[in-house]
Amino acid sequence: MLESRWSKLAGLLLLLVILFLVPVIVGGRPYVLHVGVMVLLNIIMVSSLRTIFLSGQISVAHAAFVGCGAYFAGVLAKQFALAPWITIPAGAIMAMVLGVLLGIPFTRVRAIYFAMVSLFGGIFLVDLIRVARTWTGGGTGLSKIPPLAQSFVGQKVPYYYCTLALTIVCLIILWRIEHSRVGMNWKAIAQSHLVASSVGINEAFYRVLALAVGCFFAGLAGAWYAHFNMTLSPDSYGFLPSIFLVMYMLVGGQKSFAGPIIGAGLLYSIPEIFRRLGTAAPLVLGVVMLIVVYLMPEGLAGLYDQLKGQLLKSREERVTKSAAED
C-alpha cells in the first residue's frame, strides 16, 4: 500500500517535471503550446463537468456554461476596461450563478431526464448570447479581449506557465472537495437518492451545490480562455462542444480522479497531431474512442487496474499450475 501510494506520487511528480519543461522540449513553437494551453484548460472544463457526474447528474450543457463566463469576462474587459483579475472570477461567479438557477427547479429531475433539461438550458444560454449582439457581437462572436497582460501578446510561453499553474491550483480544490464529506454526500447521492436521504443527506442541496462547483471552474476555464484567444464565437459553446467533454470524460474514466485529465489530454491533443490527415482526423479520434469503449469499460484510466489485475491472474495460474505438477 505505502509503495504504491509512494510510485503514485514519484510518477506524479515526474509529470509535473515534464509538463514544465515542454517549452522547453518543444523549442517555444507557438502552435504547440497553443495546443499545450487548451489541453489545460480542457482538464479543468472535464475535471469540473466530472465533479456534476459524482452526484448522479448528466449535464449535456457544459459548455455553455464556459461560454457564459467566456463571454462576462470578454464584455467586462472590453467594454468596461476591468482588470483580467476581476473579470477572471467575475465570469466564474456568472457561470456559477447561472447554474444554480438552472439547477434549483430541477433537484428532483434525473439521469437522462436531468440531461435533456441541461440540453435545452444550454440551446437557452448560446441563443441569449447570439441575441445580446450590442454587447456580445452575435453570431459574428466578441472580438478585440484585452489579453492577461500587455507584455503577454505574441507571447506563448508566459500563457502555458500561466495556465498550467492554474490547472494545478484547480485540480487541487476539486481533488479536496471530492475527498471532503461534501464529496462523500456526492457518491452517495449518485448509489442511492433514497439511501442518502434517510440518513439525512439533503439531496436537492448537494446537487445544486454540485452544479455550482462545477460551473465555477468551468466558468473560470471560459473567462481564461477569452483572455488568451481574445476572440469569442458562440459555435464554440454549443450542443456539440459539450458532448465532446462528456466523450473526454467517458473515455478517460469518469470514475478516476485522473480520468478526465488522461481523456482530456490525449483526446484533444489528436486531432492536432493527425491534422495533416485533414477530414481523416476526427475519424482517428472515433476509432480511439471505439477501441476504449469496447477493451476498457473503466475508461483509460482504468488501464493500469485492469493490466495489473491481469498479470496478478496469470502470475496465480503459473503458480497454481506449478504447484499441481508438483
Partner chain sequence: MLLKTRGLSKVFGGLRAVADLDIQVADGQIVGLIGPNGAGKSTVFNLITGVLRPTAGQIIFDGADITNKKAHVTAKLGIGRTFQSAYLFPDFTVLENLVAASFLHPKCNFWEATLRTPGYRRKEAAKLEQAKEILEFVGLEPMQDELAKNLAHGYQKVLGVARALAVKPKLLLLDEPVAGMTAEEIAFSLDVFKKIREQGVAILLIEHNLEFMTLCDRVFVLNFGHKIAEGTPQEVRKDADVCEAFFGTEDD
Second form
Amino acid sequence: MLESRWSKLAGLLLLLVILFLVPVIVGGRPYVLHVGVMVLLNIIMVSSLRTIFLSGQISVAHAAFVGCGAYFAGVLAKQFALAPWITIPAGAIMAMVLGVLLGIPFTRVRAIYFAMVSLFGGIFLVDLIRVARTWTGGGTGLSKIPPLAQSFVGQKVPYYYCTLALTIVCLIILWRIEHSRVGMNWKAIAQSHLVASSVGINEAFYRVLALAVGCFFAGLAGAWYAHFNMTLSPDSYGFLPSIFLVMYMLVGGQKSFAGPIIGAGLLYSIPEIFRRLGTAAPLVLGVVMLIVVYLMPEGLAGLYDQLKGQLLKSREERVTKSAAED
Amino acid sequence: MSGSLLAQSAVNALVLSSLYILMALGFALLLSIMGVVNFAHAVIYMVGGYVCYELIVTAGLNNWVALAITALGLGLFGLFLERFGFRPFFGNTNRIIVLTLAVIVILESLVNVLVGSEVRAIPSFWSGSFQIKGVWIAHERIIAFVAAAVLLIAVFTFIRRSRTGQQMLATSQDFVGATLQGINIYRITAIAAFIACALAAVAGGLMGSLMFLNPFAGDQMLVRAIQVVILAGIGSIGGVLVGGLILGVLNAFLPLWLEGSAVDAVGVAVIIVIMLFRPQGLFGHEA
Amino acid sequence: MLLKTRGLSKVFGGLRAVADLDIQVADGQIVGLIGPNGAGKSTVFNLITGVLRPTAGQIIFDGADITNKKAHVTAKLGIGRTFQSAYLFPDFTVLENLVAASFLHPKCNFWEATLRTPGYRRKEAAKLEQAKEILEFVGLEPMQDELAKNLAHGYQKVLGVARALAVKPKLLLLDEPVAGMTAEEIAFSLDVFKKIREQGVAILLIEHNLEFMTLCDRVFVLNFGHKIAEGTPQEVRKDADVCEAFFGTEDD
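Here we have the form predicted alone; I need the corresponding form predicted in complex with the partner chain.
Now the full complex is given, and it begins with the chain already shown.
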C-alpha cells in the first residue's frame, strides 16, 4: 500500500520534471509549445467537466462555459481595457454564475433529460455570443485581445510555464475538492439521489455546487485562452466541441482523476502529431477511439488495473488448473 | 410583410418540417428502443447526401434510383452499426457515446479527405418552378416535401399496422416486458437501426438537392433532430410529427424577423422553457 | 406521539394511492405497516420522508409539522429510512457507505470542507469513528472494506439499516427489511432491530410477512390505500377484514 503510494509520487514527480523540461527538449519550437499550452488548458477543461459528472450530471455544454469565460474576459480586456488579472477571474466567475443560473431550474431533471437540457443550454449560450455582435464580433469572432503581458508577445515559453503553473494549481484544488466531504456527497448523489437525500444530503444544492465548481474552472481556462490566443471564434464553443470534451474524459476514463489528464493529453495531441496527414489526421483519432471502446471498458486510465486484473485472473486459472490436475 | 414572402415561408416550413421529422424519427426510434443517443445519426445524413451525389453525378443514375440505393446502403450500415456497435455495449451509455463519436470523427474526416471542401450540390430532382397566385415555388421543394411525406406515411403505417411495428412500439414502451413476452429483441433493434439510418440517408439526399453539401453539415441537423425528439418527449414516436412541425415553422418564419443565430437562440430557448415545465416533453410519459 | 399523520392522502393521476390515512408511532415503539402488494405502503414512506408531496393531510413529527419538507430536511430532523431496492451506494465500500451517510453528524460547512480546516479534520475523524461504531453495532465490521455491491443480499439490506442509523434518527422507517433474506439472515437482522429499539429509536416497518409482525407493538393494516385495521398483532390477526385482504385471494 505504502509502496504503491511512493511509486505513484515518484511517477508524478518524474512527469512534472518532464513537463517542466518540455521547452528545453523541443528547443523552444513555438508550434509544439502552442500545442502544449492547448493540451494543458484542455486538461483543466476536461477535469472540471469530470467534476460535474462526479455529481451524476451529464453535461454536454461544457465548451459553452469555456466560451463564456473566454468571451467575457476578451470583451472586458478589449472594449474596457481591463488588465488580465481582473478579466481572467471575471471570466471564470461569469461562467460560474451562468452555470448556476442555468443549473438551478433543472435540479429536478436527471440522467438523459439533464444531458439534453444541458445540450440546449450550451447551444443557447453560444447563440447569445453570436447575437451580441456589437460586443463579441458575432460569427466572425473577436480579435486583437490584449495578451497576458505585453512582454509575452510573440513568445511561447513564458505562456507555457504560466499555463503549466495554472494547470497544476487547478488540478490540486479539484483533487482536494473531490477527496473532501463535498466530493463524497457528489459521488453519493450520482449513485442514488434517493439514498443520498435520505441521509440528509441536499441533492439540489450539491448538484448546483458541482456546476459552479466545474463551470468556474471551465471559464478560467477559457479566459486564459482568450489572452493566449488573442482571437476567439464562437465555433470553438458549440455543440461538437462540448461533445469532444466529454469524449476526452470518457476515453481517458471517467472513474479516475487521471482520466481527463490522459484523455485530453493524448487525444488533443493526436491530430497535431499527425498533422502531416492533413485532413486525414482525425482518422487516427477515430481509430484510437475505436480501440479504446472495444478493448478498454474503463478507458485509458483504467488500463493498468484492467491488465493487472487479467494477469491475476489468468494466474489464478493456472493455479486452479494445476490444482485440479494434482 | 408581403403575402408572397409569407407563402414562401409556409412552403419552407412544410419542407423543413418533413425533413426534420425524417431525421428525428430515426433518432427517436433508436433512443426509445435501445436507449441509444446516436450522435452519429446526422453524420449518416451527411454521408447520405454525398453517396447520393456520387451515384447521380459520377455513376449517372436516375435521381430516384440513386436515392433508393443510398437509403438501402446506409440502412445496411445501420445494421452493421447495431450488430457490432450498439448491441455489444447495450446499456453502457459511456461506451456507446464514445463509439458514436468515433463514427462521427471517422466519417467526417473520410468525406473531408475524399471530397475536400469543393462545393457540391445534387442536381435537381425536378428543376424549374411554378406560380400560384403570384407566389413562385420551386419544384424541388415540392418534390422534397412529397417524397418525405410519402416515406413518413409508409414508415408510420409500418409501425402502426404491421406485427413487427407493434413489437417495436411495445419494446420502446417497456424493454424488459417485451423480452418477457418473447419478442425477439435483436430483430427489433436491427430493424430500428436499419430504418433510422435509411431515413437519415434519404433526408440527406433530399436536403442535398436544396442546399450545398458540406462534410460538417450534419452537426446542425443533429441538434435539430434532438430538438424535435425532446419537444415530442422521449418514447413518443407520434409526438415527433408535432415536434417536427413546430420546429419547421419556427425555423421557416423566424428568419423573416430575426438574423440567423437569433433564430437558433429562440428555437433553443423554447425547448429550454418547455423542459422546465414539462421535462418529459409534450407527449412523453411522466418519468 | 413521535409521529402522527392526519388525513394523509396521495393521488396519482386520479388514482388514490393513499387515502385519508391516520397512523401514530409513539417513542420507542416498533410499529408495523402491513398490507398486500400495491396497498400504498411505500407511498406512505415516501410521503413521510418528503420524497413525495401529499395531496392532502398533515404529518407531525416530534411536535413539528413536516408536511411539505424535502427529503434531506426530514433526515436532518431525525427520520432515517431504508428502501425496498437500491438501498445503498453500490460503488462505495461498506465503511464509505456509512461515512457518506454521516453527513449530518457532526455538521460541517462547505468552506470548512474545501479548506480542510483543523475543525473539519477533527469532525471527519469523528465521523469515521462513528461509522465504525455503527458497523460494530450491526455486526458488519469484518466486511468494512468490501465494495457494497459485492455483499450478499441480506448483508446489503443490513448495511441499508446501518446507513439509516448514521443519520442518528429518532424514527427509523424500514421498507421490507427482511424480504428475500435467508432464515439465517433474518435471525441476524431481528437481533439488530431489537438492539435498535433498546437504543430508544422508534421503528415503523413495512412487511408482507405476518409472522414477522410479532415483533411489533402495534400494527396498521392497509389495503388499496385505506387503513382497514389497527391494533396489537394479536388483535389484527383476528380481524375479518385483514383475513379477507390477506387470505381471501389465496385461492388463485
